[in-house]
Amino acid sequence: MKGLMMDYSLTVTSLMRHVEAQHGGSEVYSLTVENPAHRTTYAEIFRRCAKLANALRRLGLTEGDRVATMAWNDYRHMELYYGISSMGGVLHTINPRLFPEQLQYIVNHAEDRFLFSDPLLLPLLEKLHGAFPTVEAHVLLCSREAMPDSSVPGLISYEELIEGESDSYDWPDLDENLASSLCYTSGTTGNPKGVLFSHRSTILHTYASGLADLISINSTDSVLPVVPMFHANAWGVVYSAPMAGARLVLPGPKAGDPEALVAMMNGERVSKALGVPTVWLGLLQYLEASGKKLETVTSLVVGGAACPRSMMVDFAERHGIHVYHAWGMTEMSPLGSVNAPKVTTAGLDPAARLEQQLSQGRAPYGVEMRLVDDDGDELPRDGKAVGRLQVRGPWVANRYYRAEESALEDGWFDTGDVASIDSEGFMRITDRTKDLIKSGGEWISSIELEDVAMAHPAVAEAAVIAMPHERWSERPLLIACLKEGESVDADALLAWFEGKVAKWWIPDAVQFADELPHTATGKVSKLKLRERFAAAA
């Protein structure tokens, strides 16, 4: 017996409708190239998406089109995300920072009819505009007046494109299934590949990040997400916030300034902000710096690597802001767990209560996690027993864009991260696989380490590497930058470690370095780092 409800989809479509009538009045503030304060509200946004999806209408957008951005986070942008998905289009996200080569086969694969790009972004589009043969059109999101001169044929303004085009659009009803939004990974081994969201599975995911014991969005927050909308849809945050009625902070091209990001926090009273570990450490660098504080944050959530100890403490400590850690990945939506307690939990000494919040925190309904051995084999959440991660729900992808076999092994799909689980439910990364240092046929943790090693009041940033060793195979390799005016030498960092640490974890040597280098995502690049480093030995 089937139950008699509505046959009701969950679309990006249904969310703009609700949005529009609950929270029409809720302000958007972006800092873009043009006007370092723009305002706007939910209803504005929402009436320009059909003045946008009207102009591709008259363009030959149809449905399963695939609609390119290379933009920050600005109301343009957002209005790209729900202008093209509602209209049946698909929003594709790329990341500018990626190698040229990486671009031009993403573009290229997705087979994209248009591209939005930021106007900062101009010079690497008139590189590589020719290397596109299926776009058809350019557009820079700015005005007429603030058109730069360009050699791409046929470029247009954003404004000129909607200009003069209906407010209405005889929005169609989809069905759920049909693919909303693409995004690609970064593809540190070979091309990067396609994670192709449906309607259905952003609206859940959506759901699921509002919840408490998840990012806890409502209505009276002013939410800044400093993680790109390029990636990974910006971590939900453009649909949780708006689906709350939440204030939104957008912070454009200056989401890697601390000043500017500390300037907006404080004048836009941000409650609620998230970002990569390496956006945080800059920022908290700048305020002990600076002297100054952030007068109205509550809360920080870190994801897209592991937060340092240090970290955390002193926003803690320092600034009286929780930092919750989260954890997940593009073919997640990319939301996999966060850090909240459990009533069994919340009671825990404060030293062992930061143990657990150094931990990436709890799978929300929508996520089944499991560990596994290198034979398939499922391991005890014990709190003890580390395996290969792996995960399945309805916001994580089967497999990936034009790609013929399953991502999934055995129906679930492999993370590539080895972890453990404890019997509260409480996840805690151990190390990408590829990045797990084995000495002596015992591994050693890079993450533990670098931790160890940012808890060090000289080091602003630390990572961790294995090196070939004639007899151990394997052998850690610390890489450290230090703090402006801050000094200390090799050995006294390495006696750092002692009692931190087993023993024989404790790195062979330091390399200290000025910076180190970082991924399109913000994370520590340890490929490049290995690449460094193994020439040099």
Contents of the next structure:
2 protein chains.
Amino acid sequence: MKGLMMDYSLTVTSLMRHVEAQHGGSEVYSLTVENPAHRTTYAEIFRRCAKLANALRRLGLTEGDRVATMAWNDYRHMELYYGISSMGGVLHTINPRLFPEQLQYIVNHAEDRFLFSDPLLLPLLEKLHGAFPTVEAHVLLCSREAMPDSSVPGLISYEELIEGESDSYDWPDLDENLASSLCYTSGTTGNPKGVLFSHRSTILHTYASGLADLISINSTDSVLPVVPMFHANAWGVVYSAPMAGARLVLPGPKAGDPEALVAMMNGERVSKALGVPTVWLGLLQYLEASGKKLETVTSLVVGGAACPRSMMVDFAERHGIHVYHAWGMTEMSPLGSVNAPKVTTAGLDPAARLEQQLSQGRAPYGVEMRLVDDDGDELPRDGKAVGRLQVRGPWVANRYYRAEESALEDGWFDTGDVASIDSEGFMRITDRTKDLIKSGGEWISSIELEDVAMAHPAVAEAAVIAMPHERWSERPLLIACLKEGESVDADALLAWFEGKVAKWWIPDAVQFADELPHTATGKVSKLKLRERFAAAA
Amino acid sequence: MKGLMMDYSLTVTSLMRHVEAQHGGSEVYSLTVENPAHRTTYAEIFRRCAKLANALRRLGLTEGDRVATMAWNDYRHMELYYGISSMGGVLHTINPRLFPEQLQYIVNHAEDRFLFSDPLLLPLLEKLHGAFPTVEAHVLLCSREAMPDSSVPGLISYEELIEGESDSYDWPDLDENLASSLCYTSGTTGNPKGVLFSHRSTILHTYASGLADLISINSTDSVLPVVPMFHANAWGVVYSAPMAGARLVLPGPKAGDPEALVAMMNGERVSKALGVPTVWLGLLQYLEASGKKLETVTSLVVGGAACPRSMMVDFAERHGIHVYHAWGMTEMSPLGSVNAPKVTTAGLDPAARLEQQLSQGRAPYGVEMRLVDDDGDELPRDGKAVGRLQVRGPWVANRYYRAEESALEDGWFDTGDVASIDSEGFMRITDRTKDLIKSGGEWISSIELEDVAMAHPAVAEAAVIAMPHERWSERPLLIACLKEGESVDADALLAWFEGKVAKWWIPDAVQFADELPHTATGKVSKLKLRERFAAAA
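Having seen the form predicted alone, please provide the structure of the form predicted together with a further copy of the same chain.
What follows is the entire complex, opening with the chain shown before.
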């Protein structure tokens, strides 16, 4: 027997309608190349979404067609988010920092019909546009006046594209299971894979991320997503901040510039900000060097890679900012867990509480987790057993775009992470499956070693990779990048590990590097480190 | 083109699985007849849900069958909530305070197969069980030892029913659109009407109610639903508190006893409590008389009827407790709006902020509101235009149980309320459609007059009803119930209105009453007042 409740589709379109009715006046700040402090409102953004939709309909866009963006976090990118999905198109956000061959693969694999690019990316577009045969029109995200000279045929400005259009559009009633957006994961091996989000998965993820123990945005917040909008929808904030009616602060091309971030945070009275550890490490160092303070930020959400212990402690003790450790992946829309305190944490002593805070946190309703061993047998949730982390839920991918095969094993998605889960549901990633080091038949966690290394006062960033070893099969190699003006030699740094990890875990050697290579999503590229140091070995 | 995300049903079953994995250790306190402080955990409750499901399967329960409860807020009632819905049955919560004829109508209309009753309701059951021919078995919510003598054939205790059963159950994968629970609205006219909730509507409502600006429960909260579990699922708290992992404090039969409530609130360190104004008025008066303090409560959610201004002010100024005004109805699962501050409220002066706080609040994503005039034309959201309030969304009923016709008009559900909505989305109920007073062709709001009367220091509770009038067609009559030890005469009370409302709104007369009649859901019964005073006129 079916319930007798309204059949109401969970769609980006209905979210837009909600925000327009309830929070139309909330402000969106953007830093763009044209304007260091552009201010608009959700209502105005949605009016321009209607103009955009009319323009795209004029160009022949139909339901399910892919429209690509290569853009920073700003209001025009947000218009593409809402306008394209709400009219039934598929928003395809592209990471412009990928290799040109990857960009070419992605655009052709997605068969994007239109490509909207930031003016700063024009040099890239100049080189690549010929390799994008499916793209019928190129649009540059700027005003007509700001249009640079270009060899890209027919290139027009975004403002010119939409200026003559009506600011009303008869938004369709879409089925919630239709695709709303597409994002490729930049795997370290093989071709990128496309994750095709639905309207339903997007809205359910937005609901969950708004819960009190998740990102928990309310209307009085001012939210700064440093995490790019091309990276798993800026962890959903482009949806969750408007749903709550919060103010959005969008850093444009300045997301990697600590000085600009601090100015924005204080000037725009940011209460919550989200980003990867690399960004926050840079910010911490800048705060230390400049003596500046963050005046209004109360919490940071850190995800995309493990949060170093020292960073969490420094933010809390020196700046009074609580760091929420979060974990997820593009295939999970991306939120999988957030580390919010539990009633059971109240009684913990500070050291144990910090230990718990450093774990990747706990899953909201909508994400089920399990650990399995190599035979696929489930492992206990005792905080000790370590196994492959598998997930399922309404915002988890079940198949990659245009893949023939399911991405699931026995109904579960394998995250590629190795983790433990304790009896209170706190999950701790111990490694990526492929980054584990197998020494003498036993596993060594590269993440744990990196965490110890980064707690050393002279170390800015560190990575550990496996080196082939005749006797032990693999042994850990530490690669360290020192803070400016600091020094430590290899022996002293290795001595730092004593008493902190098992003796046989201590790396065999240290290599110093001026900086560590990062992937396009801001994680340390172990692939590049392996190439470089394997060659050296 | 469909998205490629997992097909994952939003069900009470999956919520139970989540709570078990993530928050199994969180405590549930109950006050029952047998035990003034019963303590258990979610994990233990779910183990007993499995025993219950096994027992019901043994008795022949199949998918879609209705199982009725007449019970207070306690852990056994919670086991019925999760156990029945999760196995595919339909939980039918009955308000035992309804008239016997209504109870008879409801049980027969729902064709309940089983009825679980609180021992305190045995006298009622003794009288009525013969009028429930569809009920195959009666269960009393107590231990075998606590079973009273009874003439109800085959009556067994809950504990006896489940004691021999296995505590594991192979919970089915249910379609999210299946019915999960049923609740009849006790309309003031005609027969009660059944609202048939689905698993999907229940879960979506739970997500929304957990948002930062809604009920916003987190794991460290201790939550006291004074609102009964037979009244629109205790406003969803039986789902939202476990989803967040919060502690639940269930007052059993003591929900109307201010002394017991204060003891429970302080003893169980309650942070948030939810209930109707009548309960909180009683609590305020008790606090004033006893000199006691609420030590841990930070906020109250008030709904079910309009929150009097004086109550909101008293809680804030004398007790430091923020009152969140909420609005909804059974047909809306029930949450329609909560009054949380907006970024735009920050600049208001205290008087204007209080004014805004007294409105019924703003709709979350998932509730769309519109105002229409008598011709069905939409009215502006300007805070001035007043019209019929209509709603739509995924947790709004589209048809009553076993009704032939849709409950909708043009795709919208008419709430029966008359309201305005301002440009910031704050909705203000000015009256029930049927409670409006039409005087000389113009509308007078009974709610606004009641609010003025209740602000008078001598008035405990007040109601305004329309009296037929030869010249003006209707005129307002004020019925007032005074605080113990206070006095005011009719002229002085009417003089109190001068300067506070338009002259022609001031009631023509006052009737004093020792107490006001309330409906089974705690609202002032205007129907009874009309019967009583129309006869007097």
